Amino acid sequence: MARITLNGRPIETADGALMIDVAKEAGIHIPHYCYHPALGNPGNCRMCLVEVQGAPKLQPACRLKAVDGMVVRTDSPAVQAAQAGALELHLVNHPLDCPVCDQSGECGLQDYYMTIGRYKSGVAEDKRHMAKRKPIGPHVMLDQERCLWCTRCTRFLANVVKTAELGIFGRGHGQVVDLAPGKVLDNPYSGNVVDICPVGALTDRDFRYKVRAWYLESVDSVCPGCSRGCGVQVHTSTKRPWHNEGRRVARLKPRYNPEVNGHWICDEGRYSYKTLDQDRLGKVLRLRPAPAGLSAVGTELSWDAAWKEIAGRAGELMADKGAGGLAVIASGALSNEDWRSFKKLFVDSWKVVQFLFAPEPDQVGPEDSLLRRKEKVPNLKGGEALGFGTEFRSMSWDALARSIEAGRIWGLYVVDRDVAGVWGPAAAGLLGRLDFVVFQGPFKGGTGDLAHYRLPSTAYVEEEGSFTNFEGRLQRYAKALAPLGAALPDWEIFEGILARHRAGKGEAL
């Protein structure tokens, strides 16, 4: 361990600790653009500058490691100076366009000015004009007017992602940022540049001119694309919802978990939330079933109404016909709250014993050595802990299309899966033949016109629970949104008929 003086306290730390590290532990913010945990330290925008004691001149926080004895000052009039004669620099070239800039509320050029600038610039020159408004890839925008040169996304692109479709070319006064030759920032990890550019050098294409920073609300999350579970922050828009075209979230951002994620998420994670209003469920139904290529007829009920008859003829068909004949299509979208009920329901209450619980075809998808997982769904180890996948039978898509064809299945319960997206054209079909279809879940998908009973679940944004990853981490995450309709949690919609369906047999709620 090193015992320093940081401004004038007493600190300890560890012996070689990087002194921009040690000063933010201690509560200390030292101003910078091109230091990056993930990142490295190249000491480039000069903006970290602190003082130290027998030094000849003002070291780089970012490059400077704690010794033992070491007296150090962050906010002396010397340092200040120094801040300042830097910020001057990066602005030097600047476009004054905060108004109409996407970065504008959570700029570090805005806030390092408002905190160590407020001068009067000594710089007479007019400023130089370079590209504005290049699309560099499906996501990202770029401004080189804007960028600094703090390398941050050159370095992501080259030494996180190993793609390296972005440089700094020319010298000097002269340098820029651009696509390198032949080159589109289209990797699966392409937003996470938006992410780390100081400025507004880099944008985000789907964002742009949406909604303003200041009118957005962040809630911890988890993402639901794939086994990892990254840690997100959902930024809602509820407050100006026509500033973004009526979406209720305005954008995903990473959320730093060391153990999960680190600083990022792919992707496919991060624009998901673009769906999440569209296809949804909201009303509660009873429907006959469509005939291929037609809307189904329904007549909306209530939950209490819903949870009544599905118990009441689902406890009918199998005192008839058998809990054998009954099958189950699970989700590895639901949480761990989820998974206690739906055992609660369909194993100790129903004796369910054919169940699909593996995600493959329709919840799996491509996968790499970064983050991305092949299973894309959140919690597939929630629901091997309640044995389903091992202890519980699991069918195949073949083999239940093959029992439902052979007359041995007389009912399906569908949770958040695509039957349609699966078996095709077959699908009306083949549950066409059963006297008892149910299909719960947030999306409409191609299944929901081809049940008996259509019933809204809230999406992960709409509730709170928690996930268990492919490692075996729990991870909980935090609601929101209020759920479109009468969407509820599944937990619930499983506990609702459970109770239903014990107070027909009269047993104790």
Contents of the next structure:
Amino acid sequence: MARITLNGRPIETADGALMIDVAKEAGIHIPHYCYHPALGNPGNCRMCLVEVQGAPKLQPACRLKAVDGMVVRTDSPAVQAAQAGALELHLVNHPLDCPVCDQSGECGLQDYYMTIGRYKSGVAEDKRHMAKRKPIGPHVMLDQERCLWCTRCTRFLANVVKTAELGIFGRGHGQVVDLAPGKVLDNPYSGNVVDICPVGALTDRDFRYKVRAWYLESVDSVCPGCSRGCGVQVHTSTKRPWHNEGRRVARLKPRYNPEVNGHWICDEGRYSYKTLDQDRLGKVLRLRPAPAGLSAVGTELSWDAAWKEIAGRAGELMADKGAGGLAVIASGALSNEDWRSFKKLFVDSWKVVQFLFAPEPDQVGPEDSLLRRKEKVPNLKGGEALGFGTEFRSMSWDALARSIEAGRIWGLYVVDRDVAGVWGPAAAGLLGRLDFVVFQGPFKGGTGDLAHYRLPSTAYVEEEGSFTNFEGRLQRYAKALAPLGAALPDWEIFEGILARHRAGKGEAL
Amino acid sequence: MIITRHFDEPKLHELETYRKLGGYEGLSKALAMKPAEITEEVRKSNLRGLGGAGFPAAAKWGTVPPADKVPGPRYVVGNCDESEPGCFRDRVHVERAPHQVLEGLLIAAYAIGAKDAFIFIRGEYGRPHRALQTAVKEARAARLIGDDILGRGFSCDVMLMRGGGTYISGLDTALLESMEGKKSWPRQPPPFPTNYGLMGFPTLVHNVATLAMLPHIAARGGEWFAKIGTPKSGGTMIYSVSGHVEKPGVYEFPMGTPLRAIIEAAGGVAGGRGLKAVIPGGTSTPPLSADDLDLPMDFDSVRGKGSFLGAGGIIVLDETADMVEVVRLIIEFLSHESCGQCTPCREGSVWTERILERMLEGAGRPGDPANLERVAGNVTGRTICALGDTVGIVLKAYLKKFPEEFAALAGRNESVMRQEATANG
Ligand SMILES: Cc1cc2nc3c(=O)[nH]c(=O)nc-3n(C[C@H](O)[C@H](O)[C@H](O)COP(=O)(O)O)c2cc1C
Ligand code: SF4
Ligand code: SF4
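Just the form predicted alone so far, so send over the form predicted in complex with the partner chain.
To see the whole picture, the full complex is given below, headed by that same chain.
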């Protein structure tokens, strides 16, 4: 325990805690570029100099360890002058091309100039020139002129991902950040360097020139890309649809969560938003399944009509052929709320016994020791908590196909899963044998034309809910956008059918 | 004269000659003593580090943690990176008397219990490197390096390493990074190398001239050595004297010898011209004035004049020297050699270099001297290592000592500014 005095305020903190963290905890922001809580404190930017009573020189707060009795000022004239001086030196050779810089609006140089700078420039010399737009990987663009040499990117790549694609080459004012010979910045976490770069030296090739940062709105969410469930912020651009090629989500950014993802997310998750507005379903349709290769012919229904028809038709068939002939395909893409209504409808009411929700083969992918998990859906655990995977076992795709071929299955309810993606061209034939096929999901995929009923559901950014990650951690996500068309959350669709089913039974009885 | 005494002996670099003249007797004596006894002699000798900082050698040895506290190997590194403009004595030294350096290195290794010792040689120093290579071979053959040295049970190997040819590699922590195969970006102490050095183990880094004093201290005692110098700086200082003198070269004088005597030994100011300033310790040390000639040359006295004895690189500047050009050359060097790691040094050096360049090209502005002063202030004391400090300290010193010369260049500007305004309008 160390009792220190910070800007005149007595503060108790752990012995040896870094002053920059102690101050942050106390609500005092000390300017810095190179320090990053997950990447260490090289102390090279010299922006965080503070005054320590008794010390002959100002000390970098990112390397200053709290000791009992220490008296520190972060707001004295000497400190302010030093910090402004360090900022000025960062800007001497900076190109100041803010008007055409993608970082504008969220740049460390701009921000500090407005808070601690506001000096009149003393620079009358020409600036140094270096490479302005160098693609260094599939996702990242490098502008060497804007770099501050804070070494955050090189430290992240060397110490976190351990791939070390970037280095600082040359010496002194002639040095450049660049790719190491023969390397390309294409590791599965490359996008993070854009987030940690405090300036516009590393920008996102996908986001570049799409939307100005200040036009974005941000909502806290959870990445549905795998069962880790990394914290993300969904940055949307809805007021200026001409800005982002019409896409409503402009980017995903990691949201710090020490328990789940720390400061990072993987590229797969980060760029998953790109397809969010593509191939979307918005209409409730009764379909006449099409011959292979053609679009189904559909009749638009109201939700109420669709629910009534589906409840009625399923009820008839179950009475006629038994519930054992109805199979339901779902996945860990369902939220906890969805799973609850899913169980009410299919297990408690319809007594379905044939389920398929195992992620193989279409919902599995690469995993590693940093973040990525093999199961590419966010909420298998939420289903497990209700018995899906324990009490109710998942059948295999092969077994299901055999059952259909053997005529043991008369109906299929598919929730947000592309059957055609798994079965390939055989899917149309298999589904064509069935009396009753419902397809429900946000995306049409290859299955959307093979059903008798097609129900549009919301993407995760259009609903609120919660996922339970592979470690059993329950995480809420908020709604960032309005649903497209008539889309409803999956749980609401299940509840709608359930209500009509009960009403129907009541009438019948 | 202690270490340069036999420099004119033509074959001093050969082991046979070196031994004939008393070489390796100091090592022999040292190995007969306990390590603690040698440290005690060094303490009595008042030997100070000759690489620049003048830190008392024994005090530095004292910070090497005892083996029971920090187990594992210890290392000694002889620093022969010598890259500061005006400094060339280490080159002459290792070319002429490489065995003297090796002998000192082995004594230091014995004193702190190191079994591996290194000499780090400036990248561009080809001849000195070859001289040391030959000397190491000879010494190894004569069982002066390796196992059971002189049959006294002490074993120590010596390895030579060459730098990448950067000034910053001479700074101890950057030197260690370079030895580890990394870019020589200085570490930020604490911890200091004697605690956390090469590969993280306690490492003693000394300038090769400091090491070369050890055989003589071991042979003749610390008190003898102390008596040669001043009460706080024992023994002698080795100078590289250059600039406007008749006989530039390497000179050795007892600590405390007046500057005048050193310049006179070097033949006085060239061409009998008047003296303007003297850089006492290499270009990173502020200049002394012409009327400082009676200053006793030792670490503390030079410090009293606002400068440093540094590594003894005396540069004599006569009345014809343009001091703005002199400081521009120094800043150009520092900006070229800044490792680039920390912002104030990297940017402050190149910015001030450009301002000075512009002034000398005749495009000075009225605010230039004040701006230089201000930027120097934003660099001094704000950087990771002393190279950055040097930028600020040296600039400020020249601005303060020769304000008229800066003002003269800043004065030409008004018209230039007007011209610019017209051109832009
Ligand atoms: C920029 C810079 C360059 C240096 N270069 C050298 C050098 O070339 N040789 C040297 O002996 N010391 C050099 N030093 C000093 C070393 O860091 C270190 O203090 C010295 O080697 C210790 O030796 P000593 O105790 O014998 O003085 C340099 C220091 C700085 C800041
Ligand atoms: S590219 Fe960005 S993160 Fe990397 S060193 Fe430069 S400023 Fe820092
Ligand atoms: S002061 Fe200069 S030389 Fe020293 S670490 Fe900083 S940039 Fe490198």
